[in-house]
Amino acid sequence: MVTVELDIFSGRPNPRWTLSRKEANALAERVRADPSLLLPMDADTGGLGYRGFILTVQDTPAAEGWMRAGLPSRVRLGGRFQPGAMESSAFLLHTAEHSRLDLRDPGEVLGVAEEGITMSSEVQGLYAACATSYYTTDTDFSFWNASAYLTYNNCYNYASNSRTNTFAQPGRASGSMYSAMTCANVGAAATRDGWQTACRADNNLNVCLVIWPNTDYHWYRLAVNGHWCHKPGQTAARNYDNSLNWITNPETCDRGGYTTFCGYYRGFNLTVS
């Protein structure tokens, strides 16, 4: 028997369900094909919300396969920091629809795992930069605050060094924006309007997303001496975090309200609106 664990909550257990024969083989086989894909049990894969899942397996006839191929009995797999495993741990949430969760609203949880397997490939724990990156200065932001342009601009136009006076928005530019506050919706709205996450070959901007789940999203910049900008909305551009601290980590500074980390993004001389 193979015990599915998603490792998702902080206080309350987390939910559980069992593989049917089927699945377990296709799981084993998946492992045998890349061993990689399992971590150990002290493995960091992430801290609030979706860490991976937790596999507990019985020597049953249902994990012939697993045991067969003498993988441990009870290990990780996926998590916030390793995005080679969100195919397979696609497949993992994807067996948990068919079984009945003790969880009041099971479709909130399971999205809210899906979002995190998503970001997962984007999110690789501390940052590099490109090596072709574009540097702004990280203490005059005079082409951001004067008066004409302070209210007109957001954190989107910051992001993107594209001062446009119309308080851009995600994929507005492309015709389709985000749907969602979500870090899926929002990001995929942004590669509509050139944003991508891999380096690009040429001049990179590079730039994060966070969210306020639910409720907003936010965008930092990277400067010159490894400092990251930003422009909250209307008031000035600005080097510091919501503590004061100049922000060399946008991971862990301080966001307020915006606690959900995206990942990171990508893109030159974008059209934005």
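Numbering follows the first chain given and starts at 1. In this text, the rigid core denotes the largest set of C-alpha atoms whose superposition between the two forms falls within 1.5 Å. A quick note: this is a predicted structure, and the numbers were derived from the prediction, not measured. First, how it differs from the form predicted in complex with the partner chain.
- Once both forms are fitted on their rigid core, the CA atom of S36 lies 2 Å or more apart between the two forms.
- Once the rigid core is used as the reference frame, the Cα position of L209 differs between the two forms by less than 2 Å.
- Here G263 does not count as shifted, since its C-alpha moves by less than 2 Å between the two forms after the core is aligned.
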Second form
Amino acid sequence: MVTVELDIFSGRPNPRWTLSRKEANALAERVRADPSLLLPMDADTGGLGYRGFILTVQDTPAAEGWMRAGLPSRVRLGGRFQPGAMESSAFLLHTAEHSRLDLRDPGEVLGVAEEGITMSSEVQGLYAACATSYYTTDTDFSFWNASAYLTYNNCYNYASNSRTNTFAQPGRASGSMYSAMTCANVGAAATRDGWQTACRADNNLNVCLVIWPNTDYHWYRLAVNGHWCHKPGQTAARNYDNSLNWITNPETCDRGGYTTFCGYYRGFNLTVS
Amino acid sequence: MARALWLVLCGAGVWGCAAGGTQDAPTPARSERSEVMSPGRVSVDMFSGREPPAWALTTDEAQAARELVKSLPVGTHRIPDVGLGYRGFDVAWADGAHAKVYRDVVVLSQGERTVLYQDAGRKMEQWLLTGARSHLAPELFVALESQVQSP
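Now show me the form predicted in complex with the partner chain, since the one above was the form predicted on its own.
After this comes the whole thing, all chains and molecules, with the earlier chain placed first.
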């Protein structure tokens, strides 16, 4: 028997239902074709709201296809950060529609899940670190935090790994600074400076852009050990977020008011000013 | 040859040269921040990307700010490491004194000396916030006010 749990609630029990034999076999086929669909139970699949599905499999005839494929008995599929699982997630959600769910508001809940599945397609993916990446230390920030440089370099300087002492602004070096505090506008300005979304063949700094709506922008850069680091304005460069936690996922770390996650960029030896 | 030309042009101020470098290849800064020319200067430390908004204080305002700080009792609490978001006001006086104001803490530095003050009523911060209204764009002031007043 394959039980599907829609991981979506914080307080209430998640809705669950059982797949038919045909549905279970179809799911097993999907997973056999793409094993990366499955995630470990401790995978980060999102915060509040839609977080994907949890599959629990018991050795019964209905789960024959799953068992024969040697797939795990308890595993995750889908969630906020797995755009590659969008179709299979939609398939699983569809199997709920004719099931008897213990919900007062099944339509609304499934609608939220559907929205979450759709939004997962907009995520570029975590740790899309390029094959050739340039990583600096995730603990020693003396290069940035010495008093001669601290207040003269900002997040964009840090992200660019370029200590210009000019409090660099996206687009300024290329003659056209950003003009609005939006992902599109600041991102386009950064692109004019040479940042791109695709990996470069030579070397890459992996960075990401976030926005405090209508107010400010901020950048993070991937350092060694999978840790993202940043420099909040004229304050010290650091490897922790506003909750003092290591930053392993800039999409879910505590970013204070910078609630809009724009996306990831790559570049190297760019000129910023 | 190219570097010699760069040095000449940078030294002449022809180019907006600011030395810095990339990590693993540190070089000294070439340009210093300008000294405070007005009696005082206030800046808001709240951005990560954008330049901190700042404005000059009149002579009276600079004096009032200094007296306000001096009227506070000495404290022991330090300003926390906020990270992203509002981190307080910076006040710089022409004589080199500098105050960092965040909620109920004021840190006054001059030369080698630093004194912590306790501002239980957040009077200094409120004074600065009030003064900010006429110097900041409306939407920016609203964002700042919201941050200052958030618990």
